[in-house]
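Coming up is one lone chain in C-alpha cells, specifically the form predicted alone.
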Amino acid sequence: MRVAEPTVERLVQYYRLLGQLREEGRLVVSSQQMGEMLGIKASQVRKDLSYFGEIGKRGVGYHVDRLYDHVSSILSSPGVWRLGLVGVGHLGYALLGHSAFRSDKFRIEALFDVDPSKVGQVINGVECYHLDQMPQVAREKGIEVLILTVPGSSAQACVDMAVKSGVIRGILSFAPTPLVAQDDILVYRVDISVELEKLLFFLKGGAGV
C-alpha cells in the first residue's frame, strides 16, 4: 500500500497522542477530540484511520487501547533498526540524549566524527569511530540508517561514504544543503531554517499581507 507522506506524519501524531491518553487512563476518544488536540479536522482523522481499516463507532468513538495497538501495528518496524549518527557536535549530542531516540524500534549503534577528542570515546553509551571507518563499521554492525548532523560542506561526502558501505538504506540529514544519493537510498532532509522561515511567514499573515 502506497501511503502519502502527510498521512504518515499524521499517523505518528495519532500514535503519540494515543500513548498519552493511555497513560492518563482514557478509555475512549472521538475523532472530534483527537482533531481538537492535534489541530486536525475530525473528518481528516476519520479518513486516515478508516483508510487502514479502523472504524470507530458513531456516537461512541474509538477504544484508545485498541486504536493505539492498531496504529502501532501500521507503524511497526520489521525488527529493530540500527542507526549511526555522524557528527557529534552540539546538535548531534542533543539528539543523542533526546527522549525520541529511546525507542524499541531503533537503536543507535555507532557515532562517527573526525574530532580526535571524540574518536575512540564512548558518548552516552555509544562508541565513536572516525568517519573514515563508517563503511566498515556500518557493515559490521548492520547499520541501515544514518543521521547526519554535520556542516553542509561535509554532508555530501558523508553520503558518498554511506553509499560505499553497501548497507545504508536511509539517511536523515539536518544539513542545510541538497544531497544526492543512488536510487536505493532514501534521503530525508530536516532543514530547521526553512521550517523557521515558514513559521515566520505564517505569523505575519501569509502572502496576503
Second form
Number of protein chains: 2
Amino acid sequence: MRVAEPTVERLVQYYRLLGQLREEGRLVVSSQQMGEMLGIKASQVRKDLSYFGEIGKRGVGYHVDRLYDHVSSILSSPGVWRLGLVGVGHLGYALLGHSAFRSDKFRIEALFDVDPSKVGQVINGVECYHLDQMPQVAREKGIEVLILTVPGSSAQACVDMAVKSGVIRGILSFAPTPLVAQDDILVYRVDISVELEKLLFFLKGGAGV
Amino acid sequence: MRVAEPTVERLVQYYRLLGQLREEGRLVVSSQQMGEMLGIKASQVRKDLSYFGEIGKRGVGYHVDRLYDHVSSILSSPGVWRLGLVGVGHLGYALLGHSAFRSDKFRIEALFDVDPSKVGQVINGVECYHLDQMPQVAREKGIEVLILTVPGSSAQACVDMAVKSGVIRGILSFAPTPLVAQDDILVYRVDISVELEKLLFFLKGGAGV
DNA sequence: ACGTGTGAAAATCTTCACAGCG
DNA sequence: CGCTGTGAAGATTTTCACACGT
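Please give the other form, namely the form predicted together with a further copy of the same chain, since only the form predicted alone has been shown so far.
Once more the chain from above appears, this time first in line as the rest of the complex follows.
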C-alpha cells in the first residue's frame, strides 16, 4: 500500500518522541498522549500507525519499545545512504554540523564547491572537491543523494550535473528556485523564505491588500 | 475569502518568477507557461490567481507587470516587520546572511543568545542581546516575529519567553521539536531532518521494511 | 482561435464514531 | 471499562472541462 507524504512526516515525529519516551523509561503510551505531545489528533495517530499493522493493545495503548522498533523499521533504509553536500557556504557549513545530519542512516561522504580556498580542504572531517568533479566522485564513492546549499542561480546547473552523473537518485535543495529533473530523480525542496512569507501572510490576517 | 496555505506557497513562487520575467522585459505570460517553469499545472495557476479577481486577459494571458504588482499587493505587509533571531549558532549565522532574509518586507532588529562571547557583539550589523533580555528588547524594538535557530532542547523555553513578552505574534522555528504555544501565536516550523527522512523514505521505495 | 475563469468532479487527507478486543 | 483499529463521513486541495470574453 502507498503511504502518503503527510503520514511519513508524522512518522518521523512519532519516532523522535518514542525515542525520548524510551530513554525516560516509559513503557506504555496511548494515541491520545502522543497526540497531545505532538499537537496531532489521537485519531490521526492511530490511523497513521494502523497502516503498518496492528501494533497497539486495545484497552492499554502502545508498548513504547515495541512501537519504537516498529516505526524504526518502517523508516529504515536498506543500508547507509551516502550523501554529497554541494555548496559549502554558511548554510552548507551549518548543515554539516547540524544535529539533523547526525544519523547512522546516512553519511556525508564529500563536499563540493567552486571556491579554490575550499577545494582540497578537509572541512568538518569531510573532503571538499571541485564541483566539476562531482559526477566522477559521486560514482567512485557511491553517492546517491545530494544536498544543495548553493545560490539559486547555480542550483539548476547542479541538478543537470547530477542527472549526467547517472548515479544521483535524490536531491534535497535549499535553493529558492524551481528545479527540473527527470522523473527518476526525486527532488525535495526546503524553501526558507517561502515559510517566512507564509507566516507573515497569515499573521497579517490572510486576506489581500 | 479564506486563502489556503498551499495557495500562498505557490503565490510566493509566482511572485519570484514574475520578478524574473519582468527583469527580462517580458510583457505577457500564460498560465501554461508559468506552470511549466514552476512545475505546477496550468489549471492550478489559474485557480490560484482567480481567487483574487480577474486579472488575466482571455485569449492573451497575464500582463507580467500588472500581475506582478497584483501578487505583490496580495503578499504585501502593512509595514516592515521587525524580527528577532534567537540562537546565533552556525544555522542562525547562515540565515542572517542568507538571501531569503534580504527583503524590504522585514528586518532583523536584534539577535539573542546565551553565549557570553556573542552577547554585546554586533554581528552582521545587528546587535546581540542575552536571551534573558528578549521580552524587554522585543517590546522596546517592536519585534513581533521570532526566528528560532536554537537546539531542540531550548526551543520550548524560548517559546514560553515569547509568550510572556506579550508582543510576539509569530514564530518560525528550525528546531526539531514540537512546540506548544497559545492559539494567538502563529508557529511555523522548518524541520530539515524531516525533509531528509521523507526524501530517503520515498527513495527506498515507500513501503515498510 | 486562444487562454482565462470557474463550477463540478476527482483525488487526497483528516476526523468522526463505534465495533471489538484485552 | 479503556483504547485500538477502521469504515464512513467530512474537509480540503487538485484537476477537469468548457463557457465566455477578446
